[in-house]
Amino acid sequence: MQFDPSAMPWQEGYQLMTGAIVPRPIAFVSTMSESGVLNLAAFSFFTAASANPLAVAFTPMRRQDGTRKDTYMNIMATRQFVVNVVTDAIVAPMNETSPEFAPDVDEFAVSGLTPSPSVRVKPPLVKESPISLECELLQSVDIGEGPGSASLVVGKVVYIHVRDDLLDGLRIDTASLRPVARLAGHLYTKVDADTIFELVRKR
């Protein structure tokens, strides 16, 4: 079949794509209002952007009725956020943060999961995530107006955190990290030895 996104109602045409574009990394975002309130919610339009600078880029969505997500209103308040990266230890928790709650909610205490300082930024990361991204914002790029767009965060990482018994030199344990991905829906997957390959790239 073929399809025409412009002949056909928003909704339909992001559920072609997030099932065309799999597995998708998500960015669990930890951000803090400019009153000191903290939130906590995941993005699966994620993606590393830039080496030079150190950048990751990250896409919030519209709500239905149009108005913009905490996460993105406490950015561009603040100019800072951490990434953190989620596994199969934390998908249940991070599921937790999926519901549109209010302002004045905190989702760490929503999840219980636990905010750790950061060393550059306000905005704390998860304790329990294994990575975490500390980033101040580059620059934000609308995509579209009302439901159902965007806008593009590009944030410029200024501090990493690994934790220690996944690090051989630089490289990382992508097994023993175990990131959870997002599929279509309420589908997700898992990274883990069984599902891991080589393929050496050609000279």
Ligand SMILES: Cc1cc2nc3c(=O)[nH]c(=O)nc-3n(C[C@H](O)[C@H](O)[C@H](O)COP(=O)(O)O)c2cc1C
Contents of the next structure:
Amino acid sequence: MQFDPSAMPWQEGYQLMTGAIVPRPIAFVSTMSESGVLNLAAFSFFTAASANPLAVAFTPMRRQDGTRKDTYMNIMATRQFVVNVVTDAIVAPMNETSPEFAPDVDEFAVSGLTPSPSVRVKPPLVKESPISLECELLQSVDIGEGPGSASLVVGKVVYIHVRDDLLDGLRIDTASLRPVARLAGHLYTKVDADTIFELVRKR
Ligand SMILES: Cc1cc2nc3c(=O)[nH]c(=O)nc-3n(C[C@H](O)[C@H](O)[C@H](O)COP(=O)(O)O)c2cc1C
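Mind giving me the form predicted together with the named molecule, seeing as the form predicted alone was just shown?
Now the complete complex, all chains and molecules, led by this one.
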């Protein structure tokens, strides 16, 4: 089968793309509104973006009604956010944050996850997440307009938290981290010792 995205409703292109680009790591993003309301939301359109400066990128899309998500609005207002890594221990509370709550709803309270003070930015870390990246907004690039369009949010990583037991020098033990990644629809996958293999890069 072949498909022409320009001849399809955007929702169908989304379905094909999210089935094709798998597994996707999940940025569990904490932000704070200008008035101090905490916000927590998951984003699987997420990647590392640069090593120098150290940077990450994720894309909050517009909702079906064309409005912007709270995460995006908070970052544009405060220029700060934290990316927390999702592990199998916190995937259930992560899912509790996914409904479209009103901007005055604190998803830390909804999910039962614990806000813990950051060092360089105002939004708190998710205490239960073993890795958190404190970020300052570098750039936001609009991709289209209207429902389903997105903004690529690029953040400079200004402080890094890694749980001590995961570290051997600067090497993070992936099997112990047990990260969760998103597949298509409601499906997820886990990384553990059985699914990891080594392939030494040729020079
Ligand atoms: C695992 C997972 C991944 C998600 N990835 C994205 C994404 O990449 N972009 C997006 O706009 N929404 C994504 N969502 C939906 C948002 O998390 C959801 O719209 C959330 O309510 C936005 O919250 P906010 O308005 O507080 O920012 C994802 C949801 C889940 C559960």
